[in-house]
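Here's a solo chain for you in structure tokens, the form predicted alone.
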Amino acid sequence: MLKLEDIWMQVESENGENREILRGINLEFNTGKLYGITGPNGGGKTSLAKVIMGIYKHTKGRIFLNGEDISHLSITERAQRGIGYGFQQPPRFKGLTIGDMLAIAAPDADPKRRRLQLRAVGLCPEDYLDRDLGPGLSGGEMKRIEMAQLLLRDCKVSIFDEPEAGVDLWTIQKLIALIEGGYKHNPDKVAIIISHNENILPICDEIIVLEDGMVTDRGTANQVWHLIRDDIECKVRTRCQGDLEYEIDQY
């Protein structure tokens, strides 16, 4: 379905030096099977997934998908094949109502589906589909409305940045209900997710953990979780702690 061969992307950093963010990346991604990308901050598992899509550029390498090679593709034409891409912040867009984005994501789709697309991720279509897409949503409305566009889309490849990201525990349920009953054993569809949550990783059938640009481990969940699970905790448990006393520090 989709292939990565030899996937590397350089940057060059402000003082001028070249910095490599993956180097040489060599993925399948199957179809029927859930995905889970992890691994450290900075590890290059967002820079991969905007490569897949075509946001970012890579430097070398060749990307595949059923067997055509997309690595010259824009995003908008990656996007007319079947890859679409949910952000980890979803962009606003203050003036388009959900309504007017619905239709965009989904022009062929009749109004019926929308609506119906929307009350399955949770948001009553009489409420939401004449409001703007602008501010006044909260992160779980927007990651709703994001999860509405790539499924209303029918993406034969959906990416998922950290589909967690500001939402609440019942959200995040509500997302992984979702994705495992779209892409889970589907024969024509394939998802990735981008995630540390220890409620979305047991769900996929492969873990790929990314470090340094590199792949470091792979495996089903039950070969690869328990061995990393401690050491994300641990990372995010830091990371927060951190956070906490930056706060306290400014008061």
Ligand SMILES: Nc1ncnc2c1ncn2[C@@H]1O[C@H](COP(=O)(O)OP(=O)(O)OP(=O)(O)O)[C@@H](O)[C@H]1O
Contents of the next structure:
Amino acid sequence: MLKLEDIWMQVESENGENREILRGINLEFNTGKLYGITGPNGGGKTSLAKVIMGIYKHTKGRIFLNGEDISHLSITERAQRGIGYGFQQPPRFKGLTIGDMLAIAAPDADPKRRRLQLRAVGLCPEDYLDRDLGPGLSGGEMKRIEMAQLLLRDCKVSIFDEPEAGVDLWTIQKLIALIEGGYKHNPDKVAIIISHNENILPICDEIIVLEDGMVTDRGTANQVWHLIRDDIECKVRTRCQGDLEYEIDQY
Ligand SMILES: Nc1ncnc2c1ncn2[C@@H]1O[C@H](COP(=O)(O)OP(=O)(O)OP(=O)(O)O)[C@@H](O)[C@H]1O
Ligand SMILES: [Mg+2]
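Could you give the coordinates for the form predicted in complex with the ligand, as opposed to the form predicted alone above?
Below: every chain and molecule of the assembly, starting with the one above.
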């Protein structure tokens, strides 16, 4: 369904130099499967999601959705074709209520379904529909609203960027059940879950490890999980350890 062919992306750093954030990503995502993307902080997971959504422009490579090259389509056009992204840090919109936001996200959804979806992520519609999407909402509440929006939209490709971040342990189980229920074995849909969570990654059919802008491992949870834990911990420690020891010496 979704195919990424040799995707590269670069950003201009503060000193004016170009830095490659994504380096030759080749991936294919097929319907009926849950995919997990994990890897160290700064590895490029969110950037890859934003490239798929069209928020970031890739510098090289092509993106296909059901055989159509969507590389040059705008965010809106990609959304119209059924791609949805739930932000790692959902934006706040002061002056807009949660009800307004759900109506904008899924204008065709029955209002009863909007209420139901909100309840499903653990937020009582009676308390939340009229609340402002401004700074008064907690981080966990914002994540749950973002999740409700994405689930309501019934996208062909849904990308959840750390759906568990800031969400309490009781709600994480609820969110996992919602993702599994909506996407696992669904012949029309693909879910891509960016996560570091030990409860979420095992529900995925395939886990992809992204590190330094490259895919460094992939496989089932059983194949990859121990490898990920030991390998990443090891690399992160090695990369930072020398600098840390130097800083401590200087201190
Ligand atoms: N717009 C941007 N401008 C400059 N650098 C960026 C930009 N977006 C991302 N980066 C850099 O690209 C790298 C990858 O960032 P990204 O957010 O994709 O990582 P991540 O894997 O999602 O990390 P995390 O697990 O912390 O969410 C980081 O070093 C980040 O600082
Ligand atoms: Mg991220």
